[in-house]
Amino acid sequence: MVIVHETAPSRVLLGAGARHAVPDEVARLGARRVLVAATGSARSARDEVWAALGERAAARFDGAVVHTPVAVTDEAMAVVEASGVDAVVTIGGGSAIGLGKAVVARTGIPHVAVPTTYAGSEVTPVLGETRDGVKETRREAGLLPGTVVYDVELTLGMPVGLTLTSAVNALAHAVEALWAPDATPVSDALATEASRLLLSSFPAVLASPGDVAGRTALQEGAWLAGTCLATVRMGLHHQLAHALGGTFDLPHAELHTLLLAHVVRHNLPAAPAAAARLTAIAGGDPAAAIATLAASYDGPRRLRDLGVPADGLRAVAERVAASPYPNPGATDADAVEAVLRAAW
């Protein structure tokens, strides 16, 4: 068997205060009229970047929402076309960055991403868009943001609950990379280090959300984990998150958090190499460690807590089984439904 590893071109700025370099990055791209798209939680950073862009700041869009609905992208495109935009700067979590990718898919303009959570989307060429309750995912090289700006100072105010769910979302990228059929020595190394950084940093950050060193480690882990997502194919966990999220309009990070332990428990018996790595990092049963994390915050812990109806699980299982992502554990409808019912 021949292993193939491709590294996508990207430019990453990492460090406290890195956001102040956004105007220079925009100038480096030759952009003159910039759309600044942000999520509501990133208003302060948006205002700061907007002011720093000066005359290059052409338009704002603050309507980004989870799962990148096509209708919302259409609204953003109306702003793009009316303002003559030639670059987009996104600030926030996966919702803002996903919207930026959707704009890029329709225009081809440069994209500078400033993540304020641990979503990982900023370092992937993957876009998931939702139309009529169905989320479809595509992977194209041109969707990868050209520049990513990681500034730990933008994460210090994240609530504990969002910190946990966002970082577990990142952990899911690394975990699934370890059992991916197209894994390489590079992706294994990235996924292993990402898992170590994330799991080892949780205690300090959850106890003291302003811990800069811990937050920096979480951000680094999310970067590495997102790079895994960009490099290899994801499996059942991400497919379930996409299918459930698109169908029932569920919050992305919370959904990843409550699903991950169940998928890990289902898959590890069929993925011994991943099991060995994760067991060493977790210091015991990885599924139990993840389940303990998922139960440690005041938020939804089961699918039924998110309003998912029990009688809707079979249809989701059948849809997943009809066209399964590559996965070590069984992906027939009965097996998938069993995972869903355990999470429900």
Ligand code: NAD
The other form holds:
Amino acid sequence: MVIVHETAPSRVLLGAGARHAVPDEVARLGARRVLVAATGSARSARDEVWAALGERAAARFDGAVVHTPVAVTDEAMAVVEASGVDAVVTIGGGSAIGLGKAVVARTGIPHVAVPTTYAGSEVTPVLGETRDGVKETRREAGLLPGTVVYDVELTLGMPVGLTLTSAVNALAHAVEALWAPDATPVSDALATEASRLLLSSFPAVLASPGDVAGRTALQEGAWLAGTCLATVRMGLHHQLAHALGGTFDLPHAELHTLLLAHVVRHNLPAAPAAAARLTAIAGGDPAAAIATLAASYDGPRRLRDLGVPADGLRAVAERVAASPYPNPGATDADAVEAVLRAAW
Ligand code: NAD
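Complement to the form predicted alone: the form predicted together with this ligand:
Next comes the full complex, and the chain you just saw is listed first.
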């Protein structure tokens, strides 16, 4: 077998206060008129960046929402066209960054992404857009943000619940990279270190959400995990999250959090190398460690809590089984339904 590892060009800044470098990064790209797109939680960072951009600050858009609906992108494009911008800066989670990618897909302008969650979209060339409730995903090299600015200070106020679910979302990218059929020595190294950073930082950050060292480790873990998502193919866990999220319109990070332990339990017996790495990192049964983390979430912890009907599980299992993502554990409809029932 021949292993193929491809690295896409991108420039990443990481450090406390890194957001203050955004104007220099924009200038470096030669941009003169910048669109700043942010979600509500990033309002104060948006205002800071806007002021620091000075004459380059040309337009703002605050309407990004989850799953990148085309109707919202159309609104943003009206702003882009009216203001003649030549670069976009996004500040927020995957929703803001998804909007930035959708604008890039339509204009080709450079994108500086300033992530405030651990979802990892900023380091992937993937865009999922929703039209009439149907999400279509594409992967194109040009969609990868050319510049990423990780500033831990933008994560210090993140609520504990979002911290937990968003970081487990990141962990899921790393875990699935460990059993991916196209894993490489590079993705294995990234995924192993991402899992270590994420799992070892949870206790300190959940106990003390303003812990800068712990938050920095989570952000570094999210960067590495997002890079795994960009590098190798994801398996049953991501397929279930996509299928359930699309069918029942469920919250992205919460869904990842309640599913992951069940998929890990299902897959690890068929993925000994991943099992060995994760067991060493978790200091015991990885599925149990992830289940304990997920159980500490004070929001919905089971599919039924999210309003998924028990009689809807079989149809999802059959759809997944009809065209499964590559996965070490069984993906026939009965096996997939058993995983879903456990999460229900
Ligand atoms: P999000 O961007 O939707 O944010 C969730 C909520 O948290 C929002 O209300 C947001 O305002 C708030 N928030 C964000 N950062 C915060 C902070 N630091 N403090 C307090 N509140 C904060 O959630 P997400 O999970 O980051 O992104 C989900 C979206 O990203 C989905 O549409 C998903 O499909 C997409 N995504 C895409 C990729 C990809 O590679 N294309 C990867 C991961 C996620």
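Rigid core (definition): largest C-alpha set, two forms, superposition within 1.5 Å. Just so you know, these numbers come straight off a predicted model, no measurement behind them. Residue numbers count along the first chain shown, from 1.
A movement of the C-alpha atom of residue 52 falling short of 2 angstroms is seen between these two forms when the two forms are aligned on their rigid core. After superposing the rigid core, the Cα of residue 29 is displaced by less than 2 Å between these two forms.
After superposition on the rigid core, displacement of the C-alpha of residue 312 between these two forms amounts to 2 Å or more.
Note on residue 335: its Cα is shifted 2.4 Å between these two forms, core used for superposition.
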